[in-house]
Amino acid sequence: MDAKEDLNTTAEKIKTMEIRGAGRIAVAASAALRDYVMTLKSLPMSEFNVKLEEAAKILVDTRPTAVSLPNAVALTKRHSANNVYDAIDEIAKNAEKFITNAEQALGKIGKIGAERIHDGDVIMTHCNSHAALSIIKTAFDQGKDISVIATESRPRRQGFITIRELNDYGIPTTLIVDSAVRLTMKEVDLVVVGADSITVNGALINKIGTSQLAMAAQEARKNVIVAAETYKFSPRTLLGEMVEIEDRSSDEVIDADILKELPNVKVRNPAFDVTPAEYIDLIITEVGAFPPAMAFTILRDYLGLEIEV
C-alpha cells in the first residue's frame, strides 16, 4: 500500500468512525499528512503544495464538526520553505511536534482537571473522551475514592468503550441510559465531559445530549467541566462561522430494512449538540484552567489567527 492510499485509508477510517474520539482523529490526520509528504520529493515546488492542498482536503472533508481535524491539518502541512525538501522537512517537523503536544495534553490536563475532584465524589461522563478520562482517572491514581456514572451514549454506544476502560482501571462504574440523566443527576457531584469543539464565545460541541447533562446539571446546581486540548477551539468562529453539526446515517438507529417498512417515518441522527456557555463551569486544558468566557485568549495565544489563513 502506498502513502496516497494510506492517506485514504486514514481518511475512511475518521469518516466510518473506526478512528473516533477527537483527539485521535487529529493524531491520525496529522501523520497521514506527514508520511504522505515523503513521498513527493520529485516534485516541483508549485505541484507539492497543489498535492499538499489536495490531500489536506481529502482529511478535513470527512467529518465537518470535530475542528481539531482541521486544526491538525492546518498546523501540520503550514511551511515557509521555498524547496520541496524543506517543506517536506518542516512538515515533518509539524506533525511530530503536533503529535507529541497532544499525547502530551493528556496528561496535563489530567493534572490541573484532578485538583477539581473530590474524595468522595460521584462523577458523571458522556460518550468516549480520553482528555475526560485522564481527569477521573488522575484523580482515582491520586488515592480519591470515587465513582462514576457514564451513559451509553447513543446511537453508537460509545459509553460501553468508556466503562470498560474505568472498569479495568477499577473505578467503581455505573452505566446508565441516556434519557435517565435528570434523574440520576441528584447523585452526582461533578459533570465531566470531552469536547469536539469550542467556540470564540465558549460554546461547547459535543457528542449529542451533551447539553442534556449540562442543562440537568444546571438545574441541579452540580459544576459541568470540559476537558479539552487547545487544538480543539474553532479559529472560524472569530470570523462568525458557525459550527457544522453534523448528520450521519440513519442506519446507526435502525436497520434499513425497517425504515423501508415505514414510508411516513424519517430519521434524524446528529452526531453533537451545542451547549452554551452559560451552563459550563470552567475548560481544562493543558495550559490551565480557564471559564468558557476567556475562549478567545486560547485562540489568540495558542492556535493563532494565521492557522485559518
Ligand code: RUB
Given for the second form:
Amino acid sequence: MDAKEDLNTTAEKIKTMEIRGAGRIAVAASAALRDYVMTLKSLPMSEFNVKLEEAAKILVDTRPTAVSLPNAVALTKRHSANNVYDAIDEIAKNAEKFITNAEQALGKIGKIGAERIHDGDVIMTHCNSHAALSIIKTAFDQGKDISVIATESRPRRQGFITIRELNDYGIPTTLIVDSAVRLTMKEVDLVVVGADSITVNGALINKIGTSQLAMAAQEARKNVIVAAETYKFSPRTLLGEMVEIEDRSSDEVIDADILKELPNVKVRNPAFDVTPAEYIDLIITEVGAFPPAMAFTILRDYLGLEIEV
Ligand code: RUB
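Okay, that one was the form predicted on its own. Can I see the form predicted in complex with ligand RUB too?
Everything in the complex follows now, all chains and molecules, and the chain you saw is the first one.
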C-alpha cells in the first residue's frame, strides 16, 4: 500500500466510524498526516506544501462536527521551514506533541473530574466518550463506590461500547434506552458526558440526545459535567461560524428496503445536538475545571491557533 492509500484508509475509517470519538479521530488524523508527509522527502518545497494541504483536506472532510479533527490537523501541519526536510521534521514533532498531550490530557481530566464524584454517586453518561469514562474510572480507582447509568445512544448504539468497557472495569452499570433518560434522572447524582465541539459561548456539541440529558438534569437539579480536552474548543466560532451538525445515512435508522416501501416517509439522522451553556455546570479540561462562560479564555490561552478572518 502506498502512503496516499494509507492516508485514504485512515480517512475512510473515520468516515465509516471504525475510528470514532472526537479524541480518537484527532489522534488518528495527526498520526496519518505525519506518516504521509514522511514519504514526500523528494518533492520540491512548493509541491510538498500543495500535497500537505491536499492531505489535510482529505482528513478534515471526513466528519464535519468534531472540531478536534481540524484542530489536530492544523496543529500538526503548521511549519515555518523553507526546505522539505525541516518541514517534515517540524510536522513529525508537532504530531508527537499533539498525540502525547492528547493521551496525557485524558489522565488529567480523569483526575480533575473525579474530584466532583463522591462515594455512592450514580452517574449518567451518554454515547461513548473516553474523556467522560476517564473521570468515571478514576473515581472508581480512588475507591469510590459508584455506579453508572449508560444510554443506548441510538442509532449507532455506542452505549454498548460504554457498558462493555465499564463492565470489564468492574463498575456496576445499568443500560437504558435513550427515551428513559427523564424517568431515570431522579436516581442520578450527576451527568458526565464528552464533547465533539465547544463554542466560544460555551455551548456543547455532542452526540444526539446529549441536550435531553442536560435538560432532564436541570429539571431534576442535577449537575452536568462535560469532559473535554482543550483541543475540542472551536476557534472558528470566534468568527461567528456555527458548528456543522453531521447528517448521517438513513440506513443507520431504518432498513433501506422498508424505507423504499414508504414513499411518503423521509428519515432524518442528525448525529449531534447542541446543549446551551446554561445547562452545563462545569467543563473539565486538562488545564482545569471551568464554567462554560470561560470558553473564550480557553480558546485564547490554550489553543494558540491563528484564525484567518
Ligand atoms: C462520539 C461522541 C463523544 C465525543 C467525545 O460520537 O459524541 O461523546 O466524541 O468522545 P461518534 P471522546 O461516536 O459519532 O464519534 O471523549 O472519546 O473524545
